[in-house]
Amino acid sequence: MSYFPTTRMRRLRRTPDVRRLVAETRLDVSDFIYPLFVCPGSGVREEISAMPGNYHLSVDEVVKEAVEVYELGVPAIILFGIPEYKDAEGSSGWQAQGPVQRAIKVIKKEVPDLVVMTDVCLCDYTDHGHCGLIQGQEILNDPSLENLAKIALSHAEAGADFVCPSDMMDGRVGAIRRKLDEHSFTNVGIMAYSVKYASAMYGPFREAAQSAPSFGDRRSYQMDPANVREAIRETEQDLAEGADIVMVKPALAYLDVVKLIKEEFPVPVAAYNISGEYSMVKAAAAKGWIDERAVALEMLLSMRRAGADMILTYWAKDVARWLKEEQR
């Protein structure tokens, strides 16, 4: 064994080119999925105050974003819907002419090679804001599954490549897989929010998706932040029911969970770099306290280092540009 001064670890850190040569983990534009929020109307492009740089977009505007994303080399988007109306059943979620369904059709026509994923949940579409149907103040599991499957089917019929259940109802992956297969959508994949924690960092997203619950919270169905072994059970169940990709959400405070899931299961693992993580950096950068670009890249690199094969991030377009600049 060699010791200092024979061994000098700094030799491999001496210049930018040497550091790139020996880097163990790399970011690439192909790692990212870009979230977009689709709303009713035409010509709508309204910035989300809690998430600077992100917008409520009508279908015509979201298509422009999709084209830009594809031209930047980002391989996939995920769509979230803002409906024209909400009710107790979330019925606007499976309407053929809903904003998400219309957006899928136009995007697949304009940018056929862009992978289109869609969030499948009831919270965007229910007047109570919960991810399942309710009875009094109880969130019902089994009765919610059919409505979730209807939403997934409507997205598949519109041309989605992947549907992504985020509700955390038990059995929803199996219900969706059966519904898709019954209607001959065997090639439509499922990216399951398998490990979704009841995080305090979802606030900006709830403004974006207009999905804050009208009573209580989501702790009876989203995971307890104290638990990690439970993440294995959740993932096992979703894979047994037909999930193709599994996700850990949030990412930054749960890198240990990302690493565990990647080590335990030989399947693609996604991590969601959520709104709170994004907005905190944006706010601090606006104050001049941190360098947004440097911090964002460091955060995303940590997610890849933990084992994430793909990252859902609101920085996807920015990072695509930053990486191109670094390659010049």
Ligand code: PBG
Contents of the next structure:
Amino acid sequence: MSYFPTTRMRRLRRTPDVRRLVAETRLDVSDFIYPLFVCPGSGVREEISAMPGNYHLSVDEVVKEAVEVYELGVPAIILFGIPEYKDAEGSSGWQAQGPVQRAIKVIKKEVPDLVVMTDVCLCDYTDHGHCGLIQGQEILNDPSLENLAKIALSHAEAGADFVCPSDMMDGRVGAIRRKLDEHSFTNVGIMAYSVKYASAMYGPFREAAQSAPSFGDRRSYQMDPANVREAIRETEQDLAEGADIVMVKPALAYLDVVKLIKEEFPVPVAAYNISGEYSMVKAAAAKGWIDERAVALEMLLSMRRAGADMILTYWAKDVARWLKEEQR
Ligand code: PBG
Ligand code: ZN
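I have the form predicted on its own already, so could you send the form predicted in complex with this ligand?
Starting with the chain above, the whole complex follows.
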């Protein structure tokens, strides 16, 4: 190697086009998944206060959104449900006429090519807000699997392309894969929230999904932020049980984990740029303290650089527009 003054690093940073030429990583609209919150009723478009720019949308409104997302070039959405009612079993999660199930049907009719993913969990649908069934203060594992599988099946029956279990119960990917295959949905994929940490940054989302636990926390099922080797075991298990895509969540504070999972496993890796990561930027930008667009693009680029093949983000539509503006 030769050194300064023979080598001058700044030559490769001299003009925008030189920089573009040597860029190792870039953002592409093809790598984004846009989350949407579907609620009962019609004509509903209610902004989620902790997540500016995101809405509770009734089926008729969510369809409009899906069309817009697809026209912007974003290939996929992930649906979260706000049900009519909640009970101890989460039974509103698998009703054929539930908001998510109806939304999938209409979206698949109006925008058939848009990849429709669905979040599969119990917390949106249980009155106690936990991601599994409970007995007293305990979150039960095995009894939760059948209910999760029922939710996944109902999404597949409505036409979902991928179901995405986010509950962190052991064995749920296998239970869902078996249920789907028994009903001949062998082509419906599973994107597993394989490495999901018990993060304090889900706060804004819990307002959006109205899914905060009524007691305790999620630390007996979501991963401890202190651990990284455990992420390998979680991912191994989900892949052995039939996951097609694995996810690391949150993204920003866990880029080391994204990188590790990408290096260890030859499967597509998704990173979830979660609500707290989004809302912190929105809030600071609203105060004029930071530049939302520049910060968002830099954060998303860091996720790609760490190895994420795809990113779930509330900025997906904005990114599509920003990238178009940046094109020469
Ligand atoms: C529920 C679920 C959560 C998120 C996605 N699915 C929250 C939680 O586990 O409490 C978080 C998404 C976000 O914060 O953007 N299983
Ligand atoms: Zn949950």
